[in-house]
Each structure stands twice: as C-alpha cells, then as structure tokens.
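Have a look below at one chain only, the form predicted on its own, in structure tokens format.
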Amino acid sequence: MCPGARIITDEIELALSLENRYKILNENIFPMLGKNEQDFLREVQQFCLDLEPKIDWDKDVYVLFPELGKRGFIQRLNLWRDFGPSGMFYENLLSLGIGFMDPELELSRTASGILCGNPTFRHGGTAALNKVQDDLMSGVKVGCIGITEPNRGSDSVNMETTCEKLQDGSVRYNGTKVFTTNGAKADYFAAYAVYDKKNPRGTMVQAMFKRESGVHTERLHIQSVPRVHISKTIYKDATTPADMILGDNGQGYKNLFEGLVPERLMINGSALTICWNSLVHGIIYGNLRKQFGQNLLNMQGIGFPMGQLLAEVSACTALEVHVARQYDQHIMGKKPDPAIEKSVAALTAQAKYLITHQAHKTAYEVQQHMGGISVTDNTRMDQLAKVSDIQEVIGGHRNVMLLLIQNQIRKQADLLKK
C-alpha cells in the first residue's frame, strides 16, 4: 500500500482496508437507500474489492479504463448496452464505490464518461457520435471536455475560440481551452466555439473531435492528481465532419447550459466520496490510535469534532439523495417543467456549494484529528486532501456558485411585486 517508510501499525492498517470501510460507509447510507440501490453499490463495491489489488499506484489511471468498461462502470447516468441500472441516483452510487477505491480514476472516469460522454447520448444519433460512445463507455478511448480557456473562466459565455462552417457541413475551430480533465491522454475531445464572438448565445457550436483532425494537448502538472493528465489545449485549424456536430447555430450555448446540472450532480457525488471515505478514515483509526491510554473518539476535542463531520456529511449525502431523485424523476430524458427545471438547477447549485466544501473540510479535520501519518502515503488521507481541492474548483469554483444563489435570492424580491 505504501512504496515509502511504513510507520502505520499493522492492526491499523489491516482495519483501514477498503473492505472494511465500504461496511461503515454502507452502515451510514444503507438506510437512505432502497434495496435494488443497495445490491447495486453492494455489485460495485465487489468489483472494486477484485480490482484494487491490481492496481499499479504509480501509473496513471487510464490503464484501468477498460476494467471499468467492461461492467458498464465508465459511467451510469446513461444506460449503455444492456447495462444497468441508469439515472443520476446511480451514477452517485457509482462514485461511491470507485471512489472509496481511487479517488483520481474517479476524477478522469467521469470526466470521459459524462462530460465527454453525456453528450453522445443527449445530442448524438450519427454513426459516427455511436462510434465515439461506445469507444468511451468501453474504456477503449478517453475523452474530455472544452470549455475553459485561458482568459474565459467564470465567463465561459464569452469565449474567444472560433469557429467556422466549411462547404462540405464540417467545422473549423482555432483557440485555446484550458484544465482540460484528461485532455493530454485523451482521444476525443468535446469542445465549445462560437462562430461570432459578438453573438455567442446565437452563435455557440458543440462538437466532438479526435485527437488527429488538429487538435494539439500540453500537459498541465496538477501535483493533486498527478495521475490524471489534466492539459491546455489547441485548437488549430482542427476540423471534424458534419456527422460529429452535437449542436450547432447556438444550439451549443443550450447545451452547454443544459448539461451544468448533471455535471454538477456528479461532481457532488464525487465529492461526497471524498467525504465519507475521509470520515471512516477518522472513524477507523480514532477508535483505534491511542493516546495517554485511551482512544482519541474518547478525548472531547477529537470525538465532538468527529460528530459535528457526521452530521455534516448526513446532512450534504440526503440532500443529494433529494436532488439526484428529483432529476431523475423530472428531467432525465423528459420535456421538464420549466418551474421544476429551474428548481433542480437552483438546488443543484447550492449542494454543489455545500458539498464540494464539505469534501475539502472534511478531508483536512479528519487530516488534523490524525496527525502526522494523514499526510503520508501510509493511508490514504494525503490522495483524497488534494483531490478534495480539484472537487471545489471544477464545475464552477466556490464563487460562481454563491453567484447564482446569490441572483436566485435577488429574484425572490419579484414575487413581493405580484
């Protein structure tokens, strides 16, 4: 488990298998779960228990894409093949398993299967968008997303790289995106351009892209996830044919939009991993460490704090228990009503806010309640800590998201006109 010097003790480690925290964590969840939800996690957490021995830690995580592919476990918001369940409640589950495993396969997984993904299954039906989703789901290729550049964070809207029609329907872009989630290793690439920068709602196109039609990666060195390669990313002259356009003529500005939701809901999933798998760390090695002869859950200054994280991390897992069940019942594949899609899309800004913050609290108490050995390689605390950090930022930082709650609150004064 760990290539440096071992200090951790061998009960201690022995208990912090990942076998033995899937069984706290189910403990936790398996209430707010029913019974074809739990034998779900249940069939993925045996996976994982089957896969984790035979993962090389020193090597990127791509190497383990096809294992996933070949149970259907790339993604689960969308039923691929003959595999399911499918929906966003899922695709949760999903993460909870994985995750507990290896938080950054976790990270590049869905990042290939939904935000390169999703897109195939909501906007595809050409052979050719075929080709490519079954490509991704069966972990033979990698994809990725395009839509922050260098000088378009937050303002994702206004972006600079363009595009244009040719003759023969296939399209040309020329631009820069940035914190590219796979892009150095990816094979397709999902990218955002507009045709008139002074127009882009009217004018935004999304299309799919493969690495040889012009598209050029640099790696970004993110010492958080150092085996996921997260990359800048070039545009140049790169062209790809009609049959791989997922939105055109503005249709990818509504795409865009449409797609934040889900991409939100599954990185709150994703971090609520970070934040049970970090909480049963604590609970393991707390009733286990001892310190002036008794346990550190014992001594008030570890075990209140430990309590507050409990029913923090409660509270954050049934309020995307609700948001996930809601998109599901709601939205997912269906005309939503446009009152319930904008509160699904309120909420799921508010838990993405919540969440993803938890995850980096969490991470760093439980870190704080350890000690030293948290910040080794003897546990796996110091991997989820950091992952916790690209959780926070990606699908829109902590600021973006006080943003919109922020406009949902100034809107509520409209009603007080009626």
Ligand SMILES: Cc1cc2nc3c(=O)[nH]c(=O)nc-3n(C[C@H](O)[C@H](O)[C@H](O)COP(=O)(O)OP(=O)(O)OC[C@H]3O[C@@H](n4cnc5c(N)ncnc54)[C@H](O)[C@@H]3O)c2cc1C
The other form holds:
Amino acid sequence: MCPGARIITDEIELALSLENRYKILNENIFPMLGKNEQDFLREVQQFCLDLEPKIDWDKDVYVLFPELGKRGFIQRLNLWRDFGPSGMFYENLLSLGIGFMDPELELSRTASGILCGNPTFRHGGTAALNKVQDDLMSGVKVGCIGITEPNRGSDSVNMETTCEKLQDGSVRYNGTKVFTTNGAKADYFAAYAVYDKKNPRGTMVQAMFKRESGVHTERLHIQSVPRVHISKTIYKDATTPADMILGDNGQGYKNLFEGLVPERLMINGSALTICWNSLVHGIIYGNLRKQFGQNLLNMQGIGFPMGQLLAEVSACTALEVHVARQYDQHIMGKKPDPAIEKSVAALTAQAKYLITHQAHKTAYEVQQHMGGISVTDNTRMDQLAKVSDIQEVIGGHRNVMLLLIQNQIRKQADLLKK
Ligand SMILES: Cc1cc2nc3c(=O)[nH]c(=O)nc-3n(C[C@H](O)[C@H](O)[C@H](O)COP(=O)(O)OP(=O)(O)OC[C@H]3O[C@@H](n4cnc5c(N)ncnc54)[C@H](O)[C@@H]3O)c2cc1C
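The form predicted together with the named molecule, contrasted with the form predicted on its own above:
Let us now look at the entire complex, which starts with that chain.
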C-alpha cells in the first residue's frame, strides 16, 4: 500500500487497520440494520479481511474479480445462482464492505456487475445472454456500459450512435462512446444506439456486444482511479446477433430509464462507503494523533466539524436506507404502481444529489482535519478523496439531478389547480 516513505507512527497505522475501521463503521451503522443485514455485512467484511492482505496495489483491479465471483460478490442486486440474500439494500451493504477495502475495485465491480449485468437479469432470458450473465457474475469476464458519447453527455438520449437491423435479425452499430468504465479491459459491452436520430425515444436499442464483434477501445487516463481502465469505445460496423438484443426499437429507451434508478441507488451506496470510510479514518486518527499535548478530536476546531460530518453522513445513510428499502419492497422484480415508481425515482435523484456531494465534502474535510498525512500514501485517505471526485459526475451529473428535482417541484403547481 505504501511504496513511498513511511511517516505514520506504528500505533496509528495499526489502529487504521481494515478490521478496526469496520469496528467503528459497525458501531455507527448497525443501529440502522436488521439482524440479517448485520450478518450479511459481517460476512462481506470477513471476506474482505481475508482478501486484503493478498491485494497487489500495483495491479489493476480486474485480477480480483474471480475472487469476488466465487462468493457471489460481483453484485447483490439480483439473485444469481443461490448466492442470497439479494436486493438493492444488500447491494448497498456489499458496497460498504468492498469499498472500505478497495474503492477502485468497488467502482469497477459495480460497472461490470450492475451497469452491464443488471440488464441481463431484467431484459435477458436467451441462452446467449444467460452465458454473458454467468461470465460476468463469476468474475471471469468483465463488463461495461456505453451510454455517454463525445457530443452527448447529460443529453445522452439524443445520441449520435446509430444502428441498423440486418436480415438475420442482428443489429449493427456505428458510433463512439466515451468514459466507458472498464471499457479498455471489457469482454462485454451493454451499449445503446438509435435507428433514427430524429426519434431516439421511439427507436432506441439496447444490445450486448462481445469485444470481437467489432468493438475497439482506447484507454482514457483518469488519474483518480489508476487501477480502473476507462475507455473511448468505437463501434465500427459492430454487429451482434438477435439473441443479444436487450431492448429493440424504442424498448431500449424504456430500459435505459428503468435502469437509471437502481444504477443511481448503487452509486449512492458506493458514495456512502466513501463518506463512512473517510469519517472512520478521521475518528481513529483524531483520537490518537496529539498536538499541543492533546488528541486532535479534543480540540473543538476538529471535534465539532467532525461531529457535524457524522450527523450529515448519518442523515444521508438514513435516506438511502429508506429509498433502497422502498425499491426492494415496491419495484424490484414487480410491476410497480406508477405513483410509487415515480416517488422512488424522485427520492433517488434527491439522494444521489446529496450523497455524492457529501462523499466529496466528507473526504475533503476529513483530509483537512487529519493534516498532511492524509495526502500521502501512508493512509487510504488520498485514494478515497480521488475516487470521491467522480461520484457526482457518474450516473447523471449533479445538475441533471437538480433538473429532475426542479421538474418535480414545478409540476406541483398542478396541485393548486385542483
Ligand atoms: C470516471 C467516469 C466514469 C464514467 N463511467 C461511465 C460509464 O461507464 N458509461 C457511460 O456511459 N458514461 C460514463 N461516464 C460519463 C458520465 O455519465 C458523464 O460524464 C456525465 O453524464 C456528464 O456528461 P459530460 O461529462 O459530457 O458533461 P456535460 O453533459 O457536458 O455537462 C457539463 C456541465 O454542464 C452541466 N449541464 C448539462 N446539462 C445541463 C442542464 N440542462 N442544466 C444545467 N446544467 C447542465 C452538467 O451538470 C455539467 O456541470 C463516466 C464519467 C466519468 C468521469
């Protein structure tokens, strides 16, 4: 973990162990969990405690995928084989376990397991897509999702990647996607295109591609996550057979929007993990590091703002717990009541706006409360702060969340007319 010079004391380094960080996390979070949820989080934590000493931090995260796959930990949103329990809330708990150990692995496994994998559970069913699902969930293959394009970021619906249907039912894509997390390493690409650029909602397609079907990638260098391969992804006459199509001719648009809610809830879980991991670093360090003859946390200038951060992170956690449970209860695997579906989507956008910003704020503020050590590689804080940089951007940028919330409150004028 620490190739540079070591300036941290043995006492504090030992105290910041993964085991101790989990202890403090559990003290704070267990009151919000039921018994089965606590047991599951402990199971993931034990898995991570066994895996952490084997991680080579100079290697990409992908070498760890098969280890996750053996325990059904690539994702827990959907039930795969007999790896229960599952659901949105268990997926968030999985994030808390994995993200504490390795936040880059957390970003990468969710892109493969949820962004690419979830459509195979929701819209799959063919033998070819079942094989993709098994490959992804077992961690032997890597997946990614292709929505964002060079000229279409927040405005992703009006995409420029086009497709055509061939006589044998296969689809052929032409276009370029960017920021494809895992793209440069991926075996499978869940990607979107439109038959008619003037009618994206009515003609959007969602289909799964193998790399060898005409997909080319160029790695983008993103300094905040050096062990994750993110790419520019080019579809040049890339062709995939009919049994790899997840949503054809407009159904792709519905799938895109249906998928955004679990994707955002999953991102919230990863962002909360950064919040808690940062806070716990600050709590341990602040209780042990002495200046002017006293522990940092005894000084009001440190103890009070740390207390405020704890209150904010607990409130964000309570919100996510509520929305994830609503998702599991009313939406997951059901034909949801449209009113509940709408309210869960609205709360999810609010939660994404708050929690992803809180992740960045918490990581940055804890760094300030810890001082210089937090920007070295002697602790995990620097890595956490860097990963927190991207949480507000992915899955819909923060202004897009505000746009959704703005629309929600504008429509409430209708209530005044009744
Ligand atoms: C590390 C990383 C990983 C990613 N992984 C993936 C992935 O796996 N797959 C994928 O498809 N994409 C991925 N993305 C892309 C991500 O979803 C986009 O970056 C995001 O949607 C924003 O698009 P953009 O970067 O083009 O910004 P733009 O859309 O150009 O936005 C620029 C700014 O304008 C604001 N803005 C835009 N529209 C409005 C509006 N109407 N009102 C007010 N403000 C507005 C935005 O909020 C932002 O502040 C990833 C991005 C990053 C950085």
